[in-house]
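Single chain ahead, written as structure tokens, the form predicted alone.
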Amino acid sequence: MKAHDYSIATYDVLNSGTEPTVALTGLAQVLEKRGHTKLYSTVLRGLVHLLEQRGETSAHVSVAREQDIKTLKKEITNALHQLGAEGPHTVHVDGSLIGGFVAKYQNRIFDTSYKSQLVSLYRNATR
């Protein structure tokens, strides 16, 4: 089981009405039983992220330049649809992007940025 799966399972337990101390104690016991205690901090970070996203109803889109909002409109709309974000969304310019866009909705990301493509290319080339 991955850390993300543990985070989701703990999130579901908390949503069912279980007291946080009981849920986190149970998580620690499960991780120890399965020999995954090293994942505890990663699972907690993932859980915090999921809890922060709770109730998030709008998607967030980052583009490299203001003009990309218009030129990538169709691609952004398709990405938001794939993420299940049918409602409102915000778009902002992110100076760390070279081109493309990143769409985030709830705990999912659709990343077509040149930055991520270059990082992926680099990682594949150095293997």
Given for the second form:
Amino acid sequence: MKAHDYSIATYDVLNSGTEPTVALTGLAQVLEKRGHTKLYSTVLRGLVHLLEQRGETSAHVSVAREQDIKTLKKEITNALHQLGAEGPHTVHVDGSLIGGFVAKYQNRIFDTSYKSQLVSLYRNATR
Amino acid sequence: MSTTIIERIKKEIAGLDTTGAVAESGTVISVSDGVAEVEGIRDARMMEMVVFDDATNKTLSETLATDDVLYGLVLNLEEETVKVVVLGDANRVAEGMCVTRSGKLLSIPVGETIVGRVVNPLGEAIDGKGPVTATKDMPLERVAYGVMERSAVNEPIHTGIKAIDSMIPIGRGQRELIIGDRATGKTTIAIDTILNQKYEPREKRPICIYVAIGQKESKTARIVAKLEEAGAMEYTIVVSTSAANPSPLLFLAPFAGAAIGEFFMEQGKDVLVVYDDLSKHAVAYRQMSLLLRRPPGREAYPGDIFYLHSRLLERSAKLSTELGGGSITALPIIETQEGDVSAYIPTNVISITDGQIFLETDLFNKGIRPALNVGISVSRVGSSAQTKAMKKVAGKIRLELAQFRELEAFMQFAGDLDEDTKQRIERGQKYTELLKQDQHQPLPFYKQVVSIFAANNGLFDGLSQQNVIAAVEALLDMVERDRPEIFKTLESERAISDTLEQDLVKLIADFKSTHANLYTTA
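Given the form predicted alone above, what does the protein look like in the form predicted together with the partner chain?
Next comes the full complex, and the chain you just saw is listed first.
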């Protein structure tokens, strides 16, 4: 598949040590030259997929408040372990969660936010 | 706040799982025409339900202000992505939205309390009478029972329509197709069959399920009102999808009806399911398949359009005694265009079902209603699904009408025909008149037996065609008033004994003498 071939080639270029901006600019130029610009988004998705497969993306954790990073440290570590994310992770504060946290890694999610539980409670009670 | 709601909330809070678990989630990369392309849920299974998380980047109050949870159904498993049909308002789905696997194949929550309710294919009540209390989740897609798990179809299901119960009898567990052009009375036959079940004893009365597929909401509302007025909603469930619903819901509607039917069948009960109509179902499936980029075949239908209907209708069965002896009888409806029964979808469904009832516009316009063409209508189960009483009287009417059809062409030469031919034509015309019936006036089988018996044994002698209906009604009134034990005997024994036969013959003679005014020659 053409898009997949581009994704593999771009991944190999990145692996060889080329700067990401340089690699992606080069990719865009090659696609334009060959008249394959429409494949750009598909190629990028494939590239992200390859990076995920080979464990090179980090987990992402959202908490409701700044202090929850410390108070929920044990639960967050446990969740990341269940998700298979062993490396470093990024943290983001999202007040709309109300409480708890949401951890995402590759295509898996661990959600203990108060928001999702309250939404579920409301929908089940009012069905 | 009512106690019920407080108790429900308490129950939900007690059952809340705060520990959390890992779920597989993906992201919507594109959405159009009700189909979302999702990447990331690589382990998703075919026909698995997924949940669109439209709460991302919204506060709690904003999320609660929107409609109920939005489900999707995985229908295409592709190399990098899966295609999900949105079971609801596709406008709520946006690119980048998180989609979580539910881990469950599509199922409908069913319980005893679903009887009398109007629901959508997801089991949600749409009649404004509160939620349905479910005790079990029934899968919408399921393999039909095998040969060894079934038993022979030998118990009748009475439609209340004389022409059908006498000449095209339907058994419990059979699939009988109702086919005809628009406005020929297809839905009326199905509704009359449902209404007629009120004459069955409660323990033998089938649960009726009317599946409205892409019908006008006004039509469905009229049908529900009619069923409520007649007291039939006590034993009927309506699964409704209107023309305004997206095609995935129309696709799921008959499967939801079958799943609800299986819930009751497995309890040993009899079920009657009406699919109104499978032509619209095929069109909805075609629309969905084209949007999923499945290759189109003949008339742009997907290649598995036959399998769509065959796997649905195969779920109708009469189970063996070991499995409870329950049954699902199916009355699928197909709408033809200009009487063309050789079109693609009609021929498919004709080859699947155990018989068909043809309704013709010509007959309808001539005033023959129900507009059945008894010549080409057939029930492959036949007299195995008739009571002994009906079997005894139906043979002659079938023969008379067959002879009448052959001679009909000669009617224009009325002056040149011999006496015997003229009499056969007259008798055929009277039998045709006998079989006419008003809409929503089903007749219990014992009354049908008495009226056909009377026709076979001299009731028509000296009677003009115009007076046939009046004479039959007067006869039935007389029996109801003076000899109600005749109806009771027929209802309980379901056979005509020699004694009863003599009684009936004497009754006819009495009737003719007391109603001489109906027999004045023209």
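Values in this document were obtained by computation on a predicted structure and should not be read as measured data. Heads up, when I say rigid core I mean the largest set of C-alphas that superpose within 1.5 Å between the two forms. Positions refer to the first chain, counted from 1.
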Please check if residue 65 moves between these two forms, taking a CA shift of 2 Å or more relative to the superposed core as movement.
-> no
Answer yes if the CA of residue 77 moves 2 Å or more between these two forms after aligning the rigid core, and no otherwise.
-> no
